[in-house]
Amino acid sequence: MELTVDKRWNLIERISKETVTFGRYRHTLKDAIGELTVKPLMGIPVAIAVLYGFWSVFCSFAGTLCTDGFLVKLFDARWLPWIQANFPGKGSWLYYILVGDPLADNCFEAFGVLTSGLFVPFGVVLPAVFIFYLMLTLLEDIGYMPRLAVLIDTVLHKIGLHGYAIVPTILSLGCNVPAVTATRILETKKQRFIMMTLLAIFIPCGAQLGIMQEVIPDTMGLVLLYLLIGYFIFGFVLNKAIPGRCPEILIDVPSYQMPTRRNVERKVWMRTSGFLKTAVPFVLLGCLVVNVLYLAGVISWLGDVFSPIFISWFGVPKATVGPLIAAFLRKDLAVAQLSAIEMTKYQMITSVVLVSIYFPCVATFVMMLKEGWRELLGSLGVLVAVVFLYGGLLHLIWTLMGVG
């Protein structure tokens, strides 16, 4: 039986007087701080100050704590040692893959599959991980991550985007493989294109950071500039050049709520086995793969080929030939490779950006590929300009200033 439209609002009317309860409303002091840091005055403040503890945080417990503190004696005092010694068949090409140098005195410059292949996931990346998704649910679980996409929206319209794309950037920052598949939340084929590019070249992943920070704590935060400055050049010059629109943000911000201990287990748990399963078989294929390729001596063919470029063009060693064929296995893995190489400390920026910016590994290349093959070439078709771009123009700066 059809309803007259008189009818129909007397059925919803008087099914909320059935279900609603009216009551007076108590503005709380919650209430009250969740609105304060949603506004720009109170709330950019808070945000900046939220970030820098995350940063705190996440360095002082993943490099100080976990890795420099325990790992790293545990690694290269206890089991770097003991290998080199039992392994059979010391100086044959099995001892190299598996164990590395035997002359290295730590599992950096070993980079045998038994050596930094289990270092690099279990010794630095992991606490990093871990530590990296337990302040995100948390932040998540507060309801922080909603104010914190508003209080962007403004910067973030600028290079064609809106502020749920905080949630992709910062989720990037642990692994690019679930930060690919959040760009879904972006409305039109213009914003998934721009942040999935953006992400794929310019984001470090949380193990790349575990790494850059056990290996150049001095000048990592350079190489963070550099990469944010790109990721807001090429996002605005990305937005210029692709046809599409930008639709304004709708979204819903929930009061502050306690997480639930359950929930952050369960969160982190996921996340950081998820890691595992991906990185490891990863990190242990790409030293196997590197190694080979040493041995058969594919890198020094590949570097005398490549030597005018990266000497000319980008002014780093021929040597970053290999690290660059790693990256597309683990970046953190690539980066890893680079503190075994002798360069100046300009060179090893430079290094390390080009590593960041190269090919996305390829956990997050196959994830690329399921979002679309056109977005793909697309994607890759950018990186490989900014690669050269980019690269050149550190150089560029380098030598300007009388350094490079």
Second form
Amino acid sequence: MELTVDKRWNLIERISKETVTFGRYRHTLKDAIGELTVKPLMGIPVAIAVLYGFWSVFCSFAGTLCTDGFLVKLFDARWLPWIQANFPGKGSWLYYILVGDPLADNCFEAFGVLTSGLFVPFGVVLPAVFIFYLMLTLLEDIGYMPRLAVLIDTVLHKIGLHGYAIVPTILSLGCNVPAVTATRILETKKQRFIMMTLLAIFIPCGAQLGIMQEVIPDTMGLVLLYLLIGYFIFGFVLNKAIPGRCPEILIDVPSYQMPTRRNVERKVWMRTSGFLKTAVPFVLLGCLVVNVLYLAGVISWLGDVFSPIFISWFGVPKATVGPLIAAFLRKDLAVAQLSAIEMTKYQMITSVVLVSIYFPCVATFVMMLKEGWRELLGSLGVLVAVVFLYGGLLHLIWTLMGVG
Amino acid sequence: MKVLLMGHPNVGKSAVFNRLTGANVIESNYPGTTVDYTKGYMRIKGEDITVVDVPGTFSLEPKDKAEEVAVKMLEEEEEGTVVICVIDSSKIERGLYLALEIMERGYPVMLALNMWDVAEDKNIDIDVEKLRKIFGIPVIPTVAISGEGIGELVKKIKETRPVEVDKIIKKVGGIDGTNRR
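Next, give the form predicted together with the partner chain, keeping in mind that what was shown is the form predicted alone.
Following is the full complex, with the preceding chain placed first.
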């Protein structure tokens, strides 16, 4: 038999009367901290501090300690000269594909499958992804995320989303792939579309962040700021342009918990190894494809064809066409490749922004396709418009500033 | 045999799932981590049992895509499927709402009163024996994160059975009357 809602609650009331006794509830310190961090007055400064802490640990651990302090030395001073000297057939196409430039003195510029192809995922991206997931897992297991969701709710409503959209957004900073699935926690089609489109376009993944930190440490802040502003501008536009509802949410804010070591270890391991499994083959493949295309002359041909767009519309050298092809497979690889191209600081900013907002990487693309091809086509339409308008806008800004 | 783990978001279904199957599903302290179902397997006395971690849902009337997945999973099930309702013991009344909805549709059920430690901390005292008598099904207190009660849960899976809601109503002395808050 099926009960009505009221009768069901009546029945629960009866059952609970007979079986549950609610003792006196003591307000604990944990509750007090829980409430403080969710009320705007204290909560917002705490949120800023938490995010800033997150950021600085990310940079100092991944960039300064692991990559610069240890792995760069290992790859550039030991591995690269060794393989350049010992790999047979210098000057052959195989040498060019696997080792790359025989005169390169660092693993960013060599761009062989066995040099940059290994250095990018293991030397730069792995430490970044590891520390990102470790900190994300801690924030998750402590129970901080729903509080962040509450605090940011008002802002996200302006772009048609609600506080909970912070979950896919932050997940996306690790990898866009699980973030696409996480958009399912949003209620309406409109919200899911907005979220998916925004994260595919504007949110750089952990791998990309790690590599940017290494390649353009000084201007990375500007790139991220530009992307963040784009996230809100285009979110605002999409919210106005797309029909549909954006309901309010009621969420349960769980109490804080001490993370258990077992769960943290397991989760970080699962996520990091998941990254290795999906990313490494694509990075290697990306190096291979790009090198083959270079050798076959396809890239210089594409460069010539697209050079009017590159040079006059975006204001970047036509050589960036190579990285843009690599960006379809892996964005981290593309950024690494950009670093080897001769250009001004401002052109570099534009190129990195272009790599970020242009096409999602192939893994994300497949995930988006799974969520629905109509949405995917819609997102791609938005993406093309964003690349031209927002990418072009950057060139305009540089021109107006007199540095373009 | 197939076991579905169902319950509200953030009550520890994934933790129970990981304990039962030894699989690795992401567990987090916020609702909505599981948005797609995950299958795992366990063996009880030589029989392979499929365990499914279903996305959290507040009721059987879905409001987002993850909940749709949950309800669809339940509705598509064939014979021999049982449901373990995972309930946050510190919010037992809400959990029972979903449990009753599932019972009303005639599925064989048992209850896992998870986060038992949290209920104890909050001075909430639950008479498990009496709950068992009222529902006539296994009711097991668990703390999935530390593994407490999981062995008991496994032992009692075979005792899962459909519950006749009108019998419960009789046992608690009817539901008409004015005892609503």
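Numbering follows the first chain given and starts at 1. The shown structure was predicted, so the numbers you read here are calculated from the model rather than taken from an experiment. Take the two forms, superpose them, and find the largest set of C-alpha atoms that agree within 1.5 Å; that set is the rigid core.
Core-superposed comparison between the two forms: the C-alpha position of Trp9 differs by no less than 2 Å.
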